Structure formats: structure tokens, C-alpha cells
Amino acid sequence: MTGARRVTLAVPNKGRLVGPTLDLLHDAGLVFEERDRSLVAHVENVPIDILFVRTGDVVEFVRDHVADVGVTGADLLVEAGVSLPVVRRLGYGRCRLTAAVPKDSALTCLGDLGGLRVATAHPNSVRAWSASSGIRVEVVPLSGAVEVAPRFGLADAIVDLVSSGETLAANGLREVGDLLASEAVLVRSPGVTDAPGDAIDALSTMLGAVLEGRRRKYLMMNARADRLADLEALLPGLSGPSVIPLAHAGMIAIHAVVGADDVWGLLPRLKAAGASGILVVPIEKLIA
């Protein structure tokens, strides 16, 4: 459409969200170069620039009507204390906000945070946390080595993202629980109204089609005929399996759609059930 305004994708420059990020948005379809210091992207096949800002400043950018879209951390949200409306989760980045006490404390929940110093670089996010569950604490701003804090007195206990936990370890540090879950989300400028809708919509479902097939695959595989009931029992597809006969008389292909996760333990199964030639497939993309 000549002279239609294009959308507006702001995505970070920097961090943990980047890679997985560009990674999706190729698989998607779009057609874009990142530079080294170029700020935009402009995609050539559909009407989309990308931004290329820094991470905390997406939140910002969408906001503020600078971008239409953007994709950031769930926990970036709640630390800048913005409402926007998630227009997808995108399942990558996943990490927790999370408590963590030195290994010799007392304390074994949340609960026992209450009227004690927690240190954190995400204060906002632990001042909601403490007014929604009524667990009043006192917040320790730090920019950096949160970890360190209960061995210096700073603090009884922390506050950071993890993923693994690892490093808490590290610091002779341990869990006691989780303040919220996080992962990266595509998020909307609210009220847009000269933004073509279009574009934006198909963006959400070309991005849920990607991350919809990668926890999928595609499986292929001969049988005979009379061993179709025990292979469909084994095979819980997106709506049963495709059945295709074969040129030899009694004998099948069975097409089915199954999940990712699955794949390893379905496999030695399918052979025990009759099943031969087996292929597995990875789907690009997947509507379902």
C-alpha cells in the first residue's frame, strides 16, 4: 500500500534478549541487515523498521508512541512500573526474580523477608512485590554486586534474575523463593491508531508460527496396515495422523505432528509398535 505508514519494532542492542531475538525475527520471514551503530533496520519485504535501542529504554520507546511494538523482559515491565499490552510471549530469555539468603540463615521463605533489608538492583519490582503481598521490607538500591551485600552487612538478603541459580550458589548464597517469572514478550504501544494494524498483527502470528514449530516436529514413517491402532495410539497429533497407503498392498505411511519433547522417548516406542523408515522433520513454521 504506497505511502502507508510502517510499524515501528524497537528490540535491544545489547544483552541476553538480542541473539534469540534477531534469530526469531529472521526465522519469521523478515528480510533486514544489522550493522554495527546502525540504530534502524529497514525490513525489505513487509513495512516494518527495526529500532536497535538500549534495553531499558524499549519500555520507553513503546510507551511513548516512538515505537508501535517492541520486545523487552516481562521484568522490565513491572521495574519501570508500565502497563502495556503483551501482544505475545515469546518463551526465550526466561529467567526468575528471586530471593536468595547466605547458606547458614534461618530464614526458608519469603514470608521471613518481613522487616528485613533485602538489597536488589531491581527495587521498583521488589517494592510491588512487597506491597502486593503485604511482606514490608526495606529495599537496598545497588546498580552492582548484589551477591556480595549479606557478607558485608549490607543486607540480610538479595533480590536479583536468575536462571540456573549458579551464581547465587557461588556466593554462598541460597533460594528461599520467587518474586515473579520472566521471559521476553512483544509488547504495543497503547492506542495506536495510524499504525497499520495489519502489519502488526501479522507480525504476532508470523513470530507465534516460528516459536510454534520449533516445539514441534514433523514424523513420517512405514507400517503395515494392521498395526495402524497400536502407531495411532502412540501418536497424539495436532488432529491424528495423516494415513497414506503405499504402492505394497497392506502397507501404510503415517504423517503426524508431535512434540519436540517428545521426540526421544516416542521414537523407540514407534519402532516397538511396527514402525520403520521413521523420519523426523523440523517444521519452520506452524499455524495451529
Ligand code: AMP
Given for the second form:
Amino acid sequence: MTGARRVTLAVPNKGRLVGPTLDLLHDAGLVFEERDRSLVAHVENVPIDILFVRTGDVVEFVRDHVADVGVTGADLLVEAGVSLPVVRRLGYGRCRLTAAVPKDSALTCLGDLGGLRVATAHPNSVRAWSASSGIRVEVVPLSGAVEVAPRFGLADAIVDLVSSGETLAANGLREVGDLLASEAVLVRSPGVTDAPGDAIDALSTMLGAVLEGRRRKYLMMNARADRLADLEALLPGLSGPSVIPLAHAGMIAIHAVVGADDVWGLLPRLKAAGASGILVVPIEKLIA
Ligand code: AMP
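We have the form predicted alone; now please give the form predicted in complex with adenosine monophosphate (AMP).
Up next: the whole complex, starting with the chain shown before.
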């Protein structure tokens, strides 16, 4: 590892993307100390330095080649008006940029917003949407308390980032449509030509392996050999289950990888089909 330039990875230092990002990096096997997230963490086992910056600044750090790669929200790329190569979508930080109106408003869809005032903390994203959809709106930029703008006559509608939409409903607002969907993404700097591509590829592969592993479980069970066909029908696995003869004649062990969301429905059916000693084991990493 000596001699190779170290990769600089920019990640958010505050806010809702921090926890899942640090969990993902640790789960991928990067060994580093956070030390109250002071600026830089040196990864001990891989040639990567982690740069902790404000969520909103990650895009600029990567665009300006201060960092080779970065973790940010896809929505923040749009808001910054910066297009960077997305190395991998990370599946967390999912949210929608959605338009909402007061519950008693007559407006029902995005098209109804034409010509109206829209309050938002994401003015560039709304302008970009307006330009691409052809629905002209008057953007009222606000930095906070966007939900109350219609109540105070500042705007006819709002556009905000939501995940469940509960906050909007709690503020007497009704959704009329989404402008974009977002999740956390790993982006890379287009201008860095001396970055060790192998290290970036390895980082992306390992993050993907963790995300894939989290979506699956490893099932192990014992059964009588004559129940194999019934059990196999329930267990597609990655390339079919592994079947291992046990010391007791006529008994087998079956191992299979299944979707984490399927486990709840599968276990009672496996038991009914003759499986016993069923173990559900987490998968640390999976490369299919
Ligand atoms: P922060 O303001 O640092 O907590 O991070 C905001 C980022 O988190 C946004 O730009 C999105 O990428 C992401 N995010 C995920 N869910 C939500 C949500 N419900 N509201 C706002 N941001 C969200």
C-alpha cells in the first residue's frame, strides 16, 4: 500500500446522513476513529482519508477536486446544479421533494401550480423542475418554517423534502405531487485523473457488498432427505440451496440465501414442510 496516493472521501459531519454513512463505512471494513468528527480521519487499513464536511458542502468538495469521492444526497446535487458521476446509489437517506398545498385548497396536481407562488428552501431544484416540466411558478426562497408560508399568505404552495409526509399533514398541508426522488449516493470527482481508481472501485464494491448483504439472510436448517423437494421449492437462494448430508442416515442440512423481507413469511412454511433447527444468520457482505 505504500506509494499509492490516498483517496479522499468527503462525508457529512452533521445531520441525518451521518449515522447511516458511518455505519456503512465501518461495516464495509474501514478502520478509523471518528474523534468527534474533526475534519479528517485516517483509515488505518485502506489508503483512504475521510474528510468530514457540512452536508451541503460535499458536492463542492468533490466538484472542486478537494475530495476524490463523496457521500451526499442526490437532491443536493440538483440543488447545487452540479452533475457528478454517481458511482453507487446507497439506498438510505431516501426522501422526496414534494409539493404541498393547504388541505382546503382547490389545487390537486403539479400542473395546477402554474403561475402560483411556491415557498421552498430548495429554490434551485424547484427552478430546475419548472424549466424541465414547463410549469412556470414564482419561487419564494425561504431558509426555514416553509410549512407555515401558505398560512401567512406568503405562498400558495410549498415544496419541501419529506420522507413519510407526516410533518406536512401535521401542518395542515396536502401533497399534490413529487418533483424528484432522492437517496444518498457515492459520487466521484470527474476532474481527478491521478486518483487511484482501484481504491475507488474497491470502496464502491465493498459498500455494495454491505448493502447487498443487508438485504439478505442466510438460512440453515435440517430435514429428512425425502423432504428436500418440498423445501427446495420454497428456497430459490442465489443459485439454489446447498444440500449437505448429515451424520445421521437420511438426514440433510440445507443452506440458502433468501431476501431479508421474505424470512417472516418463509419460516412457518419451512417448518410445515419438515425443516427443523432453522437458523437465520445475518450476512456481513455479499457479492453475487
Ligand atoms: P441534513 O440537513 O444534514 O440533515 O441532511 C439533509 C439531507 O438528508 C437531504 O439533503 C436529503 O438528502 C436527506 N434526507 C433524507 N430524508 C430527508 C427528509 N425527510 N427531510 C430532509 N432531508 C432528508
